[in-house]
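Read the single chain below, which is given as structure tokens and is the form predicted on its own.
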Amino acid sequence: MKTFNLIIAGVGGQGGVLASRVFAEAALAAGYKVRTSETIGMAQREGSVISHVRVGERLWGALIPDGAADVLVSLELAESLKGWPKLAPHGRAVINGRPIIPPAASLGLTRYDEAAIVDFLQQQGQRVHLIDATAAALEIGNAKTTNMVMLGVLSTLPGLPVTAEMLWQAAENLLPSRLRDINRLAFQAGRRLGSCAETAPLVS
């Protein structure tokens, strides 16, 4: 299999390098060398956090060149620009499209603008599927699983070197016990989600 380049983009606490590590585990479990990364900027402060996730047979480096990322998952709407360049010109992008307004553009130090981020991404087409990921999780019970809903949603795409049992199953062994009911629901949420969006084959 050629290399299988996945980021993750977030901020700090909405659960970006835990999804990173299921997706590792399951691909580990599955017989694949996998190499992480994480670039974290005051993650504990709604931050920026970007996990590079490569599996393949050989992986010469942990970290995901520009234009070279088969997927991006963005847990928040403007991250996914942060995350964009990295993405290869026949990749997929699965958005959640809430935003989460950081505190300089709450005080009118920036400008978060809602409309044009969503404007870019509405023009790239069927290679973006943007969603409410966080109104799923809330429908569940708890905002903080909207992680799980966004890989349930990335298990639907064509091309992952991993299945949706595999993936479920890795999010299983991390999760403590008393979460998995919830995020269980939270992953069966997204994978509805993704099987009600049209998607475009991963092609090389």
Given for the second form:
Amino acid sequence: MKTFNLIIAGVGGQGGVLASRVFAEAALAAGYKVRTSETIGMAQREGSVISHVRVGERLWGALIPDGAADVLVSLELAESLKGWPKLAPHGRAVINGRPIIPPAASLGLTRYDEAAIVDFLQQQGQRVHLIDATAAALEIGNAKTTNMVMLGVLSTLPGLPVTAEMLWQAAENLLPSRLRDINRLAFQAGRRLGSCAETAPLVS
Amino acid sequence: MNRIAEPPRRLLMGNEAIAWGAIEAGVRVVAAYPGTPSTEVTEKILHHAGEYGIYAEWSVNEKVALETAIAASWTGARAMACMKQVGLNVASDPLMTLAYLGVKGGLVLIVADDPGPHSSQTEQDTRLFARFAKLPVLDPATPEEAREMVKAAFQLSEDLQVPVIVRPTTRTAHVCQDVAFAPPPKPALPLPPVRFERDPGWVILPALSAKRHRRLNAIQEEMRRWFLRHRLNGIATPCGEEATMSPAPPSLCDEATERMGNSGDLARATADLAIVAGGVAYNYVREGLDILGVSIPVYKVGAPVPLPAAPIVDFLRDKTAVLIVEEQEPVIEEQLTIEAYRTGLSLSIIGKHSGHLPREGEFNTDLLLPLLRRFVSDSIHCHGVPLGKGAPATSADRVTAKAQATPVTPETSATTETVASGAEMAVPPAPPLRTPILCAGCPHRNSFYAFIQAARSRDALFTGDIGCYTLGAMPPLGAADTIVCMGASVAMAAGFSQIEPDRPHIAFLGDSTFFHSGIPPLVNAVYQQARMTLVVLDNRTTAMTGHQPHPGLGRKGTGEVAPTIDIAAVARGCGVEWVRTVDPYDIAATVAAAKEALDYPGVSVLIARRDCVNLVRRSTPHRIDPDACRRCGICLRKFGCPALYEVKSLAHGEGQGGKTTVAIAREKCFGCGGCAQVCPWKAISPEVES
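Okay, that was the form predicted on its own. Show me the form predicted together with its partner chain next.
Now the full complex is given, and it begins with the chain already shown.
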């Protein structure tokens, strides 16, 4: 198999690191070699964080070159743009459409142009799935499960090196037992959103 | 004979792999101070300390950690001290002497470098520090290699009786890799005793120092020979998935060379080229060559200091150009250049001194690709085209004309490879700037806000420090006028007060930092009769690095109960007469205490104590009553909690366009009530259950 490259973008605290671990563990269980690279430390405090996951047979560095990611998962709307240069021309993106507005925007130090971002993503056609994963997570009862909703959506994409069952199994192994039930609901909600996205990819 | 079955592959982070390597090597004492990207090494060791009979601790600072490890080593036990690169600055004093005196039990320092930097105040290269100290360094490219190198480091340390530095960078320390690994069997406890034997050799006096310095110089060549004997450096094979500690002879690689399509003209064109790569940069070189489909022999350097340069010069004997790829400083390049000149080897050396690669920032495949392409298409080495001059010679060069004009930098390289691919119809809009800031509900925000209220009108100077509260410098608080290093806030506020006594001086530092390096400058401030206020932002943890305990918390890194060192009592013991503790969640009380502290004509210490939001349950989220809100913006533009955001509301707009209102992101609100206290219109209150 050629290398499968996954980028997970998001804001510190959204659980991007855990999501990348889940995918990596699932790929490992599926028999592949794996590399991940994560952002840890200061950037985690509300900053932009990006995780790289590489799965395959012949792997070198853990950083995915530009234009080489098969899938981009973004836990936040605008962060998808930070990961965008990594996405291959054929690559697909699963994006949580819920913005997290940085205080710098309210201070006029930067601009969060939600409409322009959504417009750009909609021009990408079927390869971009824009969903409100935060709403789904809140409905389940905890916004912190947004990452698991997104993994659920991701699991519905074709061409992954792992199945949905493998992904959930890896998540279950990594999560503390008291959090398994709520995360299972989140993962399932993500799978439903993903299935909807197949037919109507741009539900924002 | 019987081949032992390979253990199952498991996902290991580089730092975990280092910890396991040390456990496998039989480490008995580990001491550290947390710091990104090194922290997880010690966390992993602490987690397994009991079962392997290891004594492990979070020390109060890196100097103490290294001195703890030295004591262990001198009893004969294997010991390890872990820190980030700036931590080595703190530990440098014992390290320099240790280099002379040497070790008994193997002593390994894990010093994690942070090119980028992602989470550090400097981008310093520990390999240079090691050259200064004349100590050997091992530089792992992957987690798997890191584990092997730690084991080798203990052996080297004991063989040559010197401390050894293992220097992972962020992309080794925080990379996860599948590694065939099973935890080593647990030893019978207690472990056999070790005991310090008296010897004048452990007492540094000038006469001994002179002798030991000669010895340290003399064994540099032995270090080089050791590296080569253990195959830490060598011509790496592209056959396998990655280079190993035992490079295969190049002859084994013919098949791979063929597979990679290096034939005909290209083969002739690249026959006189070579690459030398160190640390993680090796991976990017390999991937770049794969992408280009060419094969150039790569000499992999896993042990850069002191560099065994002679075999590299032999390897380069029939080449016309070598590309040297290493992150940060030209450590390999300079040692190799000296040896090449000394031995009369004449070839083009492409690297940092030629201006083709930067000394700053992280490397990656994207950054290297344009340079590799030029190297292969010979516009650099054959034509001797100096930096950025001369016309592109081949089509490949035209693709990277941009790279020719300027040396590659992390900024310029990012765009070169992508944009060409696919006629994307739209250009992505610019994403908003998103810098790290204090969390929603962070008590530090309230403390800073209170001191801004109490003192900014008096032109007070705020000296900041290293920790989460460094982020107090970010807008809108802007509550740090200086930040240097751990502990500097205290000495600098005192120092400023001696020079400009007409203005209030306020130092901010955290609870863990207080113990790390806040006490000596506090003693000095009292002794020198400074007039300043020290605010200890006590969130009851070492938050930024992942919530390690410290002496103020009554428990150790292993989770065992420990004596509690009371910050207020320490401050009083340092001679401070005005010491108070306040809850920063009560902003009015904090402002009042701040004013009192500032009025005190000497050194005052205010401890702002409230648990870190990441360690306690959130309470009821707050909401903003849109009818009561006057849109004054104080909550957004003075307080700046990330749960607050501005919305262009149509619902509340009179007429067209709508008005800007403020909302609270329910999923982010911690329920601290800080915004409700700063709102002059009482428009913010806890949500009422419906």
